[in-house]
Amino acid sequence: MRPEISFLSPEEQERIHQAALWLLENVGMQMPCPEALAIMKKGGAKIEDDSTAKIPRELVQYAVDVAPKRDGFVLYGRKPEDDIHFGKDTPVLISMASATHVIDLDSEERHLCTSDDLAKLVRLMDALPNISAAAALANPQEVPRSTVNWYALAILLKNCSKPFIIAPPGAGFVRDAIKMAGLAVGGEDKLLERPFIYFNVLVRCPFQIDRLSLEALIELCRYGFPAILGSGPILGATGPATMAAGVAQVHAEMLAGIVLTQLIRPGNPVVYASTGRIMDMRTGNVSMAGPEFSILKGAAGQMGRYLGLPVKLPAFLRDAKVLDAQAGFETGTVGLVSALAGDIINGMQFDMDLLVDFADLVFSDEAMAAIKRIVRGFTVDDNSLALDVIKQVGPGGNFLKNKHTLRNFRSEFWMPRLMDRRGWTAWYADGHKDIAKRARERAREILAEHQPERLAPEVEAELDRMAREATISYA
């Protein structure tokens, strides 16, 4: 069976529930859009100060009720090999978005990002295998600010064919991803068909959506794209600093979230994500790799699975700066508690979400190998239980020459490609190399190696001009 992790009890995920619906009748969501508000107010919402929806828990329950669950949850590929079956082969890991700097690959300097060092991530991101989907990891900052999402749109679909996470700013770059993805695949109904790219909504923390947020929601819903809702509130400073108010907090800001799409097209695909954090009280900087990160996460994923819902849970965010110890602690303490309790797991970022590095991909696409193996578990049955094995090796034997073992190891245990398990001689002979070199070699290694499928000439020069001539004014 697959191991579980739990942080609430079945009395605490209801309470904290019932908390939630609570919350939304009596402070609500503020909404500033008015089309938002007229899709709410029509559904059963009270609408207060021409912006808040103060929403019934029987409108949540018909929310819950519709919404599509994790069994049978898809996330498309261009190809299908490159599907997501929620269930069957989560938990995933895919990348987070928006950092500013990457280090180099060569230098090891940190510089801004550019969108030769995005297309180099994303290629990077095609080839791993353990990496399920692709996002824009690092802005390029040679390019206008307002349209960046545009370039890392025609960036991704130029140099990697697994599904993407995008941020949506407003609706008009929902219209124009649905043009420039369709171009990919050879037009918008195809595209539809089997939609692979997906955006992702955040809450502003606390009780809010923009308005942007709000039009590109309700544009993608329209459509019938999956919606990945997001809440991430800074513990003690746009959230309480306690976990339970911080848990309940979430799970109502998703509810609210939830509520909207359903309102929108009953049935619309969503998927329930959880950024929660705490403020380092001492410096002011936001944590994003302590403990209270994985337990807000492990809490988090099980008011989602309460839900029946597909969970998303950002995890490798480290608070190191660098591939070091700091980092690989976290990786592993956040990564596995978020892997147990969610299905897709996010990140690869350094320094409060704001640097990329090369090498950080391949050791993350390592971790999420090594993690994957835990979850999984293992069966218990006559063959895995091999007491005639055992039997028959007898006292003081060796099951090593053991046709079992031949025919089972291979399936049991883990293999790492980065990870050195050479004892301290041959590890020294060949240039005791720490991991953070080792991943940057096969950096270097995959980069000159791997080609992604090229789209034809004229559709990337497309992409291209569609990214140069979009305009703040689409929003």
Second form
Amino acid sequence: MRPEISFLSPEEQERIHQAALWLLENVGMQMPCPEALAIMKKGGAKIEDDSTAKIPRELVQYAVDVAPKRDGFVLYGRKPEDDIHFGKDTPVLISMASATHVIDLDSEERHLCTSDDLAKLVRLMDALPNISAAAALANPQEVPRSTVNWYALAILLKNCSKPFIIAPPGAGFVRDAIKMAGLAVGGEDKLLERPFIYFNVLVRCPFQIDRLSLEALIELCRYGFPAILGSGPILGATGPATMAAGVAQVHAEMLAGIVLTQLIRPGNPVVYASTGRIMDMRTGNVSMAGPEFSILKGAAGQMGRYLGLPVKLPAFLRDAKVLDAQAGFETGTVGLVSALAGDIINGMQFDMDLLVDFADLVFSDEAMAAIKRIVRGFTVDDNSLALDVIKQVGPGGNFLKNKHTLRNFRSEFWMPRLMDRRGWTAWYADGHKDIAKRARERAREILAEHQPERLAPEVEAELDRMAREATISYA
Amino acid sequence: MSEELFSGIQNAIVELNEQALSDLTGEVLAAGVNPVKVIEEAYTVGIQRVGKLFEDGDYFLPELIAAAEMVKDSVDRLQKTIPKGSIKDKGVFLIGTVAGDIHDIGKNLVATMLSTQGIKVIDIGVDCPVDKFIDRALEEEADIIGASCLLTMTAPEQKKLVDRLRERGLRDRFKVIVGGAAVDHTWARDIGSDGYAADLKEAVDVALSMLAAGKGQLA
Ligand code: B12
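Switch from the form predicted on its own to the form predicted in complex with the partner chain and print that structure.
Complete assembly follows, chain above in first position.
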């Protein structure tokens, strides 16, 4: 069987769900956007103070019923071979977005991310087999800052053909992003058939969604694009300090988002995503890799599955600043719990979402491969029990020469590429490099070899023009 | 008597004993002890002891904030008995998040920390256009304007704030401090801000030293 992880018994899941329904009826969701409120009202929510939608449980049930379920859910890639089929291909690792700094591949110093850095990061993600979808992992800081998202999108489209996740600052960006992604596949109609860009929309905990996010959500659902809805209360700051309440809050906020998406367009795909985390009470920083982070991921994953929805959980976000032992521990613990509880896990950043390292992409690719192996579990049948083989080899025998080993070891054993399993002598003679060093070397090699599929030069020029001419207004 | 009372107040603060502190404040009022002296020698010392425990890693943010709130309640009660202006704030710090940005956790923490330091803090909320910063700063007679920004996309708003102050002929009237994850020292210097802080400790240090310097010039 496939291993699973549970922090909540079935009764506890039910209790959390009921708590969430109570919260939606009694606290409600503040939506400072007249259009969103009108949609909620028409659907049966009660609007209070011209700002807050109190959502009755029947409406929640309707939305959960019509939302597409996890089985059969597909996130399309630009090419069919990059499609992600939930259940079959998952768990998969995808990229987080919008850090500000990178660790230089040569000097190993931290500096502001440039367009060239982002292009390289994206090319690395294009090449690494266990990174299934890309994003603007770090934003270029030398371009006009107010329209940085457009520049980042152009770089993504030019350097990678995997699916992408993007965070939309408002409806105008959604429209432009669809135009730009449409160019890459020869037309908006082609894009709509197989949408390969996914918009991430976040709740502003507790119990608000901001106007730009609401406008973006309405726009993207009208087009029929999947919405990745995320709620990440910071326990002790934007959520209560107890895990149970944090999970109930996440669940309620997700349900509110699901209601809105299903009212805009019944059957629009939604992904249940949760970033629940704690405030570090020494610094006020947000901890996204400690033990509570694992607990909150595991429990939120269960609540997403309780609804039958696809689940996304950020996991490879590390409180560590560099690829060191702390980073390794954080990647392993949170990564494993999240992969057991969710379908998509994302991350690959350090320092509270602000820093990325080329070497870490190679490391994360390897860590994900190992985690996938764990989550795959094993089967128990005649072949795998191998009773006749054991009998044939007999006490004191050796299995290395046996055909059963030859036939099975590749599927049963995971073969590391980066983790070192040699002895001290061989490792020492080969330069005694730690994993960060080996990963950095590999990143350099990949960047020297790998060429992404380029778009036609006139398409690339048009993408650059759209980025340059983009405008944004918050008014 | 008053020595015992003073150490009792300090201990109640350190122990976060709200009821005891409230009772002791009642005793101060009943005994007619000089409020300015008690504030300086009991309440301020108590909160400083909590501050030290926080710095040493023995106390955490919720404890620091609870102590500050308790002290504020008591000091408010005492202040009602003395003429306005007997106890001076170290200065007025106006703080908000720039237009287009709704991140407010860091801004709120900075506001709370500054107010534990005897600075009057005016929090104008999130998504604030530059003229809102400036108009409110004039209204509140602020010494410092603090602008928080976590999004690269909205960082130009901080520059706009400095430029707009200049346009309105008010650049020398207020000090400007910027902060937030999207910006750093270099950015702060390039846009002509007077200060920058990367974390809570720096925020307090920069604000206090700026206020001290400002007062020095006036004297
Ligand atoms: C929590 C969070 C949110 C919450 C905010 C909740 C809230 N009420 O604030 C939610 C989910 C709503 C959110 C939304 C978004 N977010 Co956000 N968010 C964060 C996160 C993870 C933590 C921020 C935080 O609270 N940190 C803890 C506090 C204590 O730290 P701080 O704010 O930096 O403040 C400290 C110092 O900077 C300084 N300071 C701060 N302000 C000031 C001001 C003064 C005057 C002084 C002296 C000092 C000072 O002192 C503080 C104490 O140490 C950051 C990551 C990060 N590292 O910043 C991303 C981050 C800031 N968000 C980001 C993004 C992209 C977004 C969204 C666009 C995503 C989306 N899909 O919609 C939206 C934007 C919404 C908007 N219009 O503003 C990016 C920004 C990237 C960039 N540089 O452009 C970040 C860096 C994450 C990432 N890599 O993607 N976010």
